[in-house]
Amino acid sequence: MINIDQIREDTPNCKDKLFFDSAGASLVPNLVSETISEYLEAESQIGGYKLASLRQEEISGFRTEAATLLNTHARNIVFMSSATSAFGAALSAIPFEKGDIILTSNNDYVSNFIQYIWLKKRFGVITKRINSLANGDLDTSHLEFLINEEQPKLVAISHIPTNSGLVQDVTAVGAICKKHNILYLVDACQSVGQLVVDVQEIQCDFLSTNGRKFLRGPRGTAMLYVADSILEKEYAPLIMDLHSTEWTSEDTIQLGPEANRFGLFETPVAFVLGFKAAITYANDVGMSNIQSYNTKLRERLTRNLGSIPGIRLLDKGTQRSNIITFIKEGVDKATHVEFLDKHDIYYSVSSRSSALIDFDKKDVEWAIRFSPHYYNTLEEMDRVSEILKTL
């Protein structure tokens, strides 16, 4: 179990205001900011390299704390500056050819269907997406079926897509992607944090998340995950310099053996250790603890808005997530951030452009996202539900 009064604790400045927007920015423990000042104040008094080689030891301690929380080793892991840089180094880093195909879901990520846009007009890279059920899951049949029909380079998943609570069964899909030894990438970026994401479970070759939404970490911050079976080959992203690799000749390099190859040589310091500092925190309460009582807040809040006159609950699948969509049918939009605003609740509006197929299925334009953590509580799901009676 958690202790909620000690996170909120932790957490100040979650009393003052109802804070549902932990899918966008999540609020930071006191450890993550006062480490960050803490690292910068340092820096400003002998200077960023000397600064950095005598803490080595410390920042390189971010890459235990994450393998800790995904279930894999510190090898395997690389800061990255955010999610999306993370899932296109790895895209980068496949060998695709003309007329090689990616599968990817009908519910991922805008900002990577934005990169297979961009894989097709430059080098002629196909993606064709996956069947979703009635009920909104993946169809791991049509999956199975595209793989044998298509023989695709890639299959690419969105674990949790931004616009909405649906869970995608990343672990079914990487049991198939594994049968059939297809390369698996899996953008993890609303599930860590709020959810247990364990690699080895999964069996991907990569996982790409940040560190500003439910991981409660600085913005500018991200990880990226490389299996071992992806390292002991010559897959590296297009941008390297020398923390990636060593000059050996005029003409050749020599890959690092480790993700780090992935990764850049300068980062923002202090935010590596606030990044660490979050995964720390979340280590401490217990991934497991955070989701069973993130199950809760969900439950009450779905369970609260449904029973409200007029309000359409958005999301589906099997598996949820503490991603809330909703409109309050026959209210526009704008009186829709007017009200939230007015009672200091903090949310997201997504809108078509950012899921465009799965919006134009739900016949919708733009929808209220909310997405409670693990330092709200109950009685703030009940507080929420009461005010927006009145919209």
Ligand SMILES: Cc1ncc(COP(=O)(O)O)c(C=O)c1O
Given for the second form:
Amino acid sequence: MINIDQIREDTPNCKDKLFFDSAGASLVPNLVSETISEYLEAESQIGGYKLASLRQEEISGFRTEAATLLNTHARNIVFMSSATSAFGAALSAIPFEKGDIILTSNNDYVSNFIQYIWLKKRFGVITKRINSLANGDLDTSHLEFLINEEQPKLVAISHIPTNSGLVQDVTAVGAICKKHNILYLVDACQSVGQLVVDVQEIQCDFLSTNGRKFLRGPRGTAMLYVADSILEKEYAPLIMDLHSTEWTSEDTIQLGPEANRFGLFETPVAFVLGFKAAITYANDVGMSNIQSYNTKLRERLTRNLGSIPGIRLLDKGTQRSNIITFIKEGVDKATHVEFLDKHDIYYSVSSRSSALIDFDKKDVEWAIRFSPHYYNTLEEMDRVSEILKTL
Ligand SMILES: Cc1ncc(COP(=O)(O)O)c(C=O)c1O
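Having seen the form predicted on its own, the form predicted in complex with this ligand:
Expanding to the full complex; the earlier chain stays at the top.
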């Protein structure tokens, strides 16, 4: 059970509007903005280096708190500035050779596809896509087939895409990768903070996510999980610094033993602490409580929207998340935007350029994306649906 009154009290800015954009950038709990302001103020008094040395334990506690969230150890977590840089650091650590194969899904994040296309152009690394079933789920038997046919170097899957409510079965994929001893990278940017995400259960080698979405942290924050199996190998990203890696002779370096070998010394410390506060908040509320409450919000909203004539819900898949995409048939994008803005509803528009494969299959150029989260109420799910009846 969650205490919705307390949660709304901790997020007072959710009360005067209908805020459904946690898949974009969520509303942070007050604790997060207070933590950041307090630290910036203290930095302005004694300087960033002195303050960081005095508050070292509190700062490194970020990794412990994040490890609790993902069910791992502090040594396996590193702070990053965005989910894309976390994903890219993991990719750049894999010793790809010309002709190596990456397997991914039809629903992976646009920037991941951009990186694969560039890997092909520069290094001849080839990406192949695992089929989707008719209901939208990942076809895991096709994954097994491709693994046997292609012997890929890496399987990389987005847990939840940016542009639809589909939840891909990353645990089933993890079991298959483990069985065949294939490297496995999960983009969990849209799932961490809204679902229980457990890296032991998923059995991934890397997992990237950011702070500003369902985790309700500040912008410019993210993290990468790196499994011990990777840390034990000489795997490291292309960009490293003296923070975790030692320059041991003119021609040699010694990699650090922990995941911070994937990060850099310079970090926005106030925001690391703000991110830590957001993760602590989620851990305190409890991820399984958040997940069950979110399910209620989603079920109510999709039931309501599904009963409005002309509204087409676009999400597919056996398991769904709190990303709900839809259009009202026959109404153009500008009219949707003007209508939602007029009613003080906060949302995103997903466009075909960030979801080429999915949107072409659905035959849409864009979709309205609502992403309610656990500070929203069931009453809000009803209220927004009443409003949408008048679109
Ligand atoms: C599934 C997914 N992966 C990665 C990202 C990229 O996150 P960032 O902007 O922090 O790089 C996003 C952002 O929308 C996303 O939805």
